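What follows is a single chain, given as structure tokens, in the form predicted alone.
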Amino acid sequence: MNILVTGTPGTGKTTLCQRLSEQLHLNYLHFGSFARNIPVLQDLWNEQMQCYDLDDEAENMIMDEMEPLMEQGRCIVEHHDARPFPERWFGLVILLRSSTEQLFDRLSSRQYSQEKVQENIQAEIFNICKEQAEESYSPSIILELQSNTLDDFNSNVDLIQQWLSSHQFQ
């Protein structure tokens, strides 16, 4: 089994795929490192908006380097779009959710630019996140948890855990 974990940049998916990492000792593949790491990619970065910019066939290729690591399972991946992976990768999937405030705070101390913390804010107001999940992925294995604060945190790691051992999670 692997797990997906999706949000909004800012909802505290980076830190989530850590602590899972280690506490469950989990193959931690973060999305964007993979786009670092394919030189052809690299002219698909927007430097206005700090991102790559991916089309299809690009989304493709980072697929194609992923699968052999998500064939061995045990992996956690993190990626703000559910959609492009294949179905069949993951038993769970994640959505953390955000407050509009803390997004800002958390964005705005990353120095992101005016124009992508709105962007971002924008996405968690319109749930683009929980949209893209919903269509990629059965509701019974998506696993939505607010994440504003160290308790919602500690308590979404329980909760996680709890889910992982009830649906026998090798």
Second form
Amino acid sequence: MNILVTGTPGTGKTTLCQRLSEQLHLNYLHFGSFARNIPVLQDLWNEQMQCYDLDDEAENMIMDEMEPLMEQGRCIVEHHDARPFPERWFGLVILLRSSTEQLFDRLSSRQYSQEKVQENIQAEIFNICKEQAEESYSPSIILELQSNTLDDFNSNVDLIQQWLSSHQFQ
Ligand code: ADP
Ligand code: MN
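Could I have the structure of this protein in the form predicted in complex with adenosine-5'-diphosphate (ADP), to go alongside the form predicted alone above?
Every component of the complex follows; first up is the chain already shown.
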């Protein structure tokens, strides 16, 4: 079984993936890192928005790289968009949510343009990542978790561990 961690940029995906991969000995995979490591995809980097504008062909190249790792299992994958992956890859989808205030502070401290900060905050308000997760996976495997405070973080880690053990994840 593999785990997908999704949510608007700044909701805490990397922080959570790092903790869970250490604690549960999982292989942490970042979708964006695959894009960075495929030379022909570098032309698709959007400097203004600080992201790749990936078309279907580009996404499929990344899926091909990921497939053998996903088949081994015990991977935890970070990506803000739940749609590109085959549904069968994931047994648990963690959807992180944060308040506008938290996102504003976290995204403003990055090298993001005001436009990108605003775009991501709007995406969170309009539940874009949530809808993408819900159109891709069964509600029974989506865990939607608040990610505003350190207390949230610690209780999320506990809750995820409980979920995994009650679903026979070794
Ligand atoms: P993402 O990978 O979703 O873009 P990050 O994990 O990089 O998000 O987190 C963005 C910022 O928010 C980091 O500075 C991180 O330390 C902080 N952060 C993450 N989760 C929490 C939380 N639950 N409470 C407070 N701060 C958090
Ligand atoms: Mn991240």
